[in-house]
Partner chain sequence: MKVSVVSRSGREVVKGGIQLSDSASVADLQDAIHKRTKKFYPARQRLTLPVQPGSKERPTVLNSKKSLREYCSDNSDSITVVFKDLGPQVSYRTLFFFEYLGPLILYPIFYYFPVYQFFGYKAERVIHPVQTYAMYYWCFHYFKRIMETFFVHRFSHATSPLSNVFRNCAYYWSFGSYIAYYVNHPLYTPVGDLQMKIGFAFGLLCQVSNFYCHILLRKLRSPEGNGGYQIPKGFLFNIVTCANYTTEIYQWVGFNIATQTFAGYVFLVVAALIMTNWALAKHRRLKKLFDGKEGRPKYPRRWVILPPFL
Amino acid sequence: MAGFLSTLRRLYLTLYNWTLFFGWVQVFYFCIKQLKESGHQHVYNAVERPLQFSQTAAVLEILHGLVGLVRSPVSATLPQIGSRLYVTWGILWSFPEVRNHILVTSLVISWSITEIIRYAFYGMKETFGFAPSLLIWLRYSTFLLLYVTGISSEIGLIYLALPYMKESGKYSYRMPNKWNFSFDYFYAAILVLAIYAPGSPHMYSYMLVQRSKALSKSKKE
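Structure block, one chain, the form predicted alone:
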């Protein structure tokens, strides 16, 4: 029974990782194609559907950690996926006014290259039981630049959306109401920006530690 469950787990994770790999390849391809054809202003329209699918499907990784399918700690997975979902749905989908900004392109390129490498890495490990040394190096080194460009793009897009949040009042719930409760999406976004300040360096430091461990282990093998 244990052997069957182990095989089932491996098949599921193989399918999951390669599906998301091809999803992000599609995002990257459409992004580059659109850049060549008509510039950055229309990148979002070209990648919207595969971007939303690929990023939203990452929610399953939180579940994977919770039930023990993978070793990745939920404490590291949750904030990264949560922030990306917020930008995907709470900013880009919710406020079309920011979609034609150059930061959308830098965001999409940073996310897609990172995820293509990451899902290829895990896909290889689940499929063949190992990953090539070059892929290991890429998995634990490209974030040195791409994490910075990705996070900067996320913060920039949230900031750009602030005036439209305030003007539209979208997702805000104001008093008086029967629940005697109020919520302002504009101030919630400012709080999110404030969380990025300590959160980003913490995640970067965590990934540096993971890089050191992974590359050290790769050299020994």
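Positions refer to the first chain, counted from 1. The term rigid core refers to the most C-alpha atoms you can superpose between the two forms while keeping them within 1.5 Å. All of these numbers come straight from a predicted model, not from anything done at the bench. What changes on going to the form predicted together with the partner chain:
In this overlay on the rigid core, K36 has a C-alpha that sits less than 2 Å away from its partner position between the two forms.
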Second form
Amino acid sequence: MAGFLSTLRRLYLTLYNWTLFFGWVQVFYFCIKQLKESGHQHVYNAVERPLQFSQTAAVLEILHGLVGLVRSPVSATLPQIGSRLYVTWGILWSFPEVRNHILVTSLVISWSITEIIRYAFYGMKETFGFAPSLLIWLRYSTFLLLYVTGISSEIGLIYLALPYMKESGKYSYRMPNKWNFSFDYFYAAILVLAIYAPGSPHMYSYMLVQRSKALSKSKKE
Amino acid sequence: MKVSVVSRSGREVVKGGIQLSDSASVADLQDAIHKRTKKFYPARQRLTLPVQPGSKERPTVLNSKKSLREYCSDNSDSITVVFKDLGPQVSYRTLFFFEYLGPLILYPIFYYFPVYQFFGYKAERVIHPVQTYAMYYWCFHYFKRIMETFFVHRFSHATSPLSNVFRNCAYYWSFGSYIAYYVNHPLYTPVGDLQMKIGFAFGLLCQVSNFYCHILLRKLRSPEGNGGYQIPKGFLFNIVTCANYTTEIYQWVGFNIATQTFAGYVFLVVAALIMTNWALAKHRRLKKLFDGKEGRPKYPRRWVILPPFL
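Switch over from the form predicted alone to the form predicted together with the partner chain, please.
What follows is the entire complex, opening with the chain shown before.
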């Protein structure tokens, strides 16, 4: 029974990781193709569907951590995936005004390369039980640069969307009402930006620790 | 007697160890460590007996009131203690004072000053009576808590880590401002007159009861402060283990009935959850301690914190 379950788990994770690998390959391919053919203004339109699909599917990763399917702690996956979902749906999908900005291109390239490597790494591990050392090195090294470009693009896009949030009042609920409740998407976005300030260095140093752990381990083997 | 003080990694903290008289207490040892290291005053020190490497059991913490002899193995004239730096400490009074000072100052700012202009509300603000009462109620509450901190509470631990000051202030100050923003808002919608009166009256009753609960708790801890646990008795403690939390929570219920803001109810739920965790821990500890065996009294059947629910 236990053997059956572990086979099932491996089968599922193999399928999951390779599906998302191909999802992000698509994002990357469409992005580059569009960039060559017509310029950065149209990158978003080219990648929208696969980007939304792949990024939203990552919610499952939080669940995997919660039910113990994988070992990565929820405290690490939740902020990472949460912030990505916020940018994907809460910014890019909700405020089309920012879509033609060059930061969308840097965002999509940073995210997709990171994720292609990451899912290839996990896909290999689930399918074959090991990952080539080059892949391990890439998995724990590319973030040194791509984290910086990715997070900068995220922050930049949230910042660019601010005036449109204020102007449109989208997703905002105002006083007066019986329960004296209000919600302002504009201020919520400023709060998100404020969380990025301590949050990003924290995640970066977390990844640095993971890097030294993973690379010293792979050297020993 | 010779004492070696080592860190958890086995490094010597005080070079050459410390020579103490045979009748020395743990407190004397802590003073000696302070003298030698300069930096680590007694409240910063956590002294334990060494444990076997690899063993999972928790180490014995040295009680500063006890004699060092009690921790020595028979006839031995030397002892090794493990030292851990707890980091900078502040007294509980300081911690509480700064926690409560924030809401006490921030709330009236929203009431008295034209802060809402910065949020885009230019029109003249009409203040409802409930907003005035709420401001006095709020300020009375935090003034009471500060006064209790200095004149009523007896703390079982003398100090708390400095980092808690920042964490707790962030919690109290931001929730205080969040609620103050809504209750004093120019577009605030008041509840009916009767509901307001019921809310404030119930809340005040709970605040007075809360004060009485704190007096009772003070009497429970003797001035010598042996720190031992006792069964709380009298007034609401005869029904609830943590009547002090009960009255605190219901006092916020009263405030929220009268003012009716979403923000206030969020705070109520968060505060109730935090206090429930504390109360459950205390209830379990008391039940375990007073199990009715070997002459120990049996802990009576009581609600934990929120009658008639828990």
